[in-house]
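Presented as structure tokens, the chain that follows is alone, the form predicted on its own.
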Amino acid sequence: MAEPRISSSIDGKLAEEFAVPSHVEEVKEKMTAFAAFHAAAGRRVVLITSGGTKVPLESRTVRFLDNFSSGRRGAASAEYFMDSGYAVVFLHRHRSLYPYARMFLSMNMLDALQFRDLDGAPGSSGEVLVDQRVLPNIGRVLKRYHEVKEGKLLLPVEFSTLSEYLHLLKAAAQALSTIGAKAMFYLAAAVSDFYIPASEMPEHKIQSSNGPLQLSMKMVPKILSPLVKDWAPQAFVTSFKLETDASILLDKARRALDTYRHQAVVANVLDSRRGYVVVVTPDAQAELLLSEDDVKNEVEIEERIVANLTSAHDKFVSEQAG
């Protein structure tokens, strides 16, 4: 008899055990669209998944576990992608950073704004003026943010909870199937490896009366497997593997090739994320390594790794058409 097949046993817990947000079939079609729009333009559409994703302790949410991601390298390949020329589906974090507002979130907005009184009544609406010092290359950045929009070459959808991030990235990837090669996956979201199913969830806020808390949860089911062999087959598979041990990051990393078989893994290690990658494809790895001078300009790992795929995206493109 023939094994069940992973992807069914996949829809099922995600419609049994993960709330199904209820907007989900609103935003595939705006992805379905979008996708089409930019295929039919000539370009190549990536889906960035960005953020970390929270996973709620009770119906009711009061408390959730998280994690440390702030979606900075989502945000920030996000712009290298679009400098490549690629439309890009942004699926991230609520509040987690985003392309080019990302550059001055640490920044006090009110610091660098000045209200000017036109004419002194009370009430005015007067006008408000950038101090450029306080924002460094904000005149830049806002140019090519206006280029962006004009261009419609983003389509942000925001997710917070784990439940919304699968349903979310399942719609995402039968969207962007119905454009084949073109469209590539960049799933860079730092993702919960394990979760509490709905059905066992409390409703209330637990009681901390109640004493030390035991929490029991379960494993999150592995959406890679039926992205690639089903949702959206002839599609250009990036996944990421963060380690803190260096000594098994490749090992993992290859074994993740062979049981996925995507096209490529960013292996990076927690303490040296931002300057050194290492990007695992079947066939060969690529070690991307900032310099003392390449950080003193200010180059983001971010746009070599873009580099990279984006160059092996080519090939890909080109062998799926041959």
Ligand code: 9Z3
Contents of the next structure:
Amino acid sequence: MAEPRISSSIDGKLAEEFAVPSHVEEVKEKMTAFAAFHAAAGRRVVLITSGGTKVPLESRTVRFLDNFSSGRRGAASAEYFMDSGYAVVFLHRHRSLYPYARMFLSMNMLDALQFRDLDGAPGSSGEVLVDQRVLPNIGRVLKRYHEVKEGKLLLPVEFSTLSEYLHLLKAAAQALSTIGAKAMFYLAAAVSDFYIPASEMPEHKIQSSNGPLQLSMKMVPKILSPLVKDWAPQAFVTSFKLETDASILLDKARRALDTYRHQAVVANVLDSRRGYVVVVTPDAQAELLLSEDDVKNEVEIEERIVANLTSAHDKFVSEQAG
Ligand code: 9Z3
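For comparison with the form predicted on its own, provide the form predicted together with the ligand.
Everything in the complex follows now, all chains and molecules, and the chain you saw is the first one.
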């Protein structure tokens, strides 16, 4: 009997063990139309995943396991991709950092607003002014935000749980596969390796009166495999590899490339991720490092990562065409 293909067994597992979000078909249609619209205008499209996945421990969820990710890498990268002429599908964790808005989250918005009472009448809505000393660069950022909005360059899609992430990523991959090599995947989300299948999950809140909790979790199927082989076989795919032990990082990144045969792995260590990453490709390894001057000038490493990958994508597209 023929061996079942790994990727098709992942499709089956996805359908059986991970609840399908009710809006997945509607979102897939939107993403397909978005890709077609931008490809027709000569634009490339990148699907960015961003933020951490949540894995529930109970069906009526009180408790869950979370993966660490602020969403900054994904949100900042989205801005640089749009500056480089790409349209962006931004598949992100609900309430994680969002392009442009991310720059103003460290302050209380109310401190930047001043109220002027125009007529003194009780209940008057008066006039609200923005203090640009409290919100530096707000004018420049707002202008770009509205250009992006008018150009319909950004399509936000939200997930919270691992199940939502997996099904929406599959839908996105199939939607973007319609534009072939013009699509890029930039998988920066921090995705759980472990989960509890729906069939083994207790319905109600786990009771502490039953004593210490012992969890047994299954391995999450390696979604990169069907993405690269079946769902979007012509696209340019970049995954991220996160470790806390720098000594195993590059080896793991290279192994991921060998296993999935995609185009690039961005390798980073949790503590140094803002200033140093290595972009590993089948035949090269590029170290991207911010200098002290870069940091002083508020250069972000995402600008360098995006520059590196967009030029690799250029090459990839011309090789496919030629
Ligand atoms: C990353 O490595 C991202 O760079 C970070 C960004 C999550 C570290 P922030 O959102 O951080 O700016 O706070 N993402 C991938 C993490 C991941 O789960 N990778 C898996 C692995 O390393 C599978 S691809 O095994």
